[in-house]
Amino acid sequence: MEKRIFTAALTGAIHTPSMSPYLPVTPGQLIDEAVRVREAGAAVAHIHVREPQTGVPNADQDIYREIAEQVKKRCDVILCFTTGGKLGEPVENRVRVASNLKPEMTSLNAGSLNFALFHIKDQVKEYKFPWEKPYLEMTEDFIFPNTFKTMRQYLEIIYANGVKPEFEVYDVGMLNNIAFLLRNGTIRKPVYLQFVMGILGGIPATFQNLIFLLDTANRQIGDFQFSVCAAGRHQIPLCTGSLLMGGHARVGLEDSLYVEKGVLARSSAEQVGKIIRIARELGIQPATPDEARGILGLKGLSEVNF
């Protein structure tokens, strides 16, 4: 396939505002991100929103409202809304995006894990809000909870409206747990993965394990699409070995605040521009939206609720 999709992941829950000065945090700030993204080549902006005084992550559907009414009237880039949310956010808000706005396509994590962030605390010599260090601090005793329960609800929901899921593989065990709601019928083919590598409770981000990711997609579940995403400075290396692999790529602020070593990204577009470049230097190009809605068997603008 010549053709690639290269997603950008705007804001996250991850960093904080502390972190870097670029991080958006205003529904303004996200609007102007999933533009510039588009200009740079995405096909695919991935979605989540902030409380805009403080930058803490929520699941505010009127700000998701917002987000997803404004881009829509700038451009065509899909949206990708997180059922993630932030940690420790209640399941039951996780999803609401999905019958509430009928999205193209939205995340859904494919399984627990320790989702750690208590060790990058240090590394923030003063925070802005009161609220940035604790929430990393707490992730030293956090479950990300998405159980075979929560999981089923959310596809039913998401099916019901028409949305693709893009499920999250944070570890080998994840892609069981996909073949098994596969085999039961609770899953729909054709699959959209995304590798997501680096994470302090989830697979380490190497290039043995992304063949491993990969092969045992391929023994378990066959017809499948795949993206890889990777944490800080694994980033742009394990982006470019899943273009290698045949595979799609998601870049952003959410998953690495760098452009290179040492320089902070103003924006994701400068990291999917960095993206892209190499991947044209390998004879890939870049997806429209419209040819990733193909890729992927989007439902399309016409049919979102925003």
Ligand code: KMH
Contents of the next structure:
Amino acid sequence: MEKRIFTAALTGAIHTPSMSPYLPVTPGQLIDEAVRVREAGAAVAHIHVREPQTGVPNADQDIYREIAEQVKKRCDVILCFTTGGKLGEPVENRVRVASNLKPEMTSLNAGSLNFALFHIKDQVKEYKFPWEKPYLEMTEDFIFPNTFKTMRQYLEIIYANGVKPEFEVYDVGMLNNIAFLLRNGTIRKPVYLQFVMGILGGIPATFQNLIFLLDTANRQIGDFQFSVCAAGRHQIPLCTGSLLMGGHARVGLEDSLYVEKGVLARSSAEQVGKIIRIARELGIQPATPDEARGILGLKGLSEVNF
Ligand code: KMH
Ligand code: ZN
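Based on the form predicted on its own presented above, generate the structure block for the form predicted in complex with (5S)-5-amino-3-OXO-hexanoic acid (KMH).
What follows is the whole complex; the chain from before opens it.
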């Protein structure tokens, strides 16, 4: 039986609290969600944090630490912390979690893009918090900055702290960025790619595009591990495509609030359960966290700073 890594992205920085009552916001909710997705079969939980009262995404180092320590007490899930943070977070804040917690893994966004959410603002009938609508609206004029200098500086910090970068690839040109940074020695092999498909400003979530991404990565990078996540209704189809093409899969409320058409997911664990049911039908088993550590070459929980 083939083992694949299932990741759950618990809250992210795209959706706002008015979009779903199930979006975890407080440290307690995020800790419980991390344990739940592990129980459902995920090996990795991708972590963003938010201001507990209002749900504004932030990069609060105390909240990251609280989540890391409490989750570690309760289960062995791999924690992959975001270095993307909220839209508009200063670049120097986003990477601090790598040096503070020295986790097994963080995200590393592989290039800049128009990260646009303004088109979803009308899906919400009534906003609970005054920050939500302006946060979505400002993205009409927003570039998510991940310059070559930022990527180099982040990678220096990440590797110095024994962290494995998970490269978030939103479009095909970002594979060129990774290939360049491999050639000049900034990135170390083995490479782990997370294809993030269907963001407005990035590559559309289609099977043709997934094949195009994989084909380009094969030519530009050579050997790599990859996972796929996709926005909204594309989540489960593209994750299934990844499994069929030899990849891993990421689900979670960061990427989609639904578990099926018109039905809000009550937890990221429901989406984990769904993709793992599909995987088993395909003869694929979920890797345990320790098996995922082996596949990705992670240092292990004994080496983290929490
Ligand atoms: N926060 C978004 C701009 C990551 O976690 O590194 C992108 C994001 C990626 O969530
Ligand atoms: Zn994220």
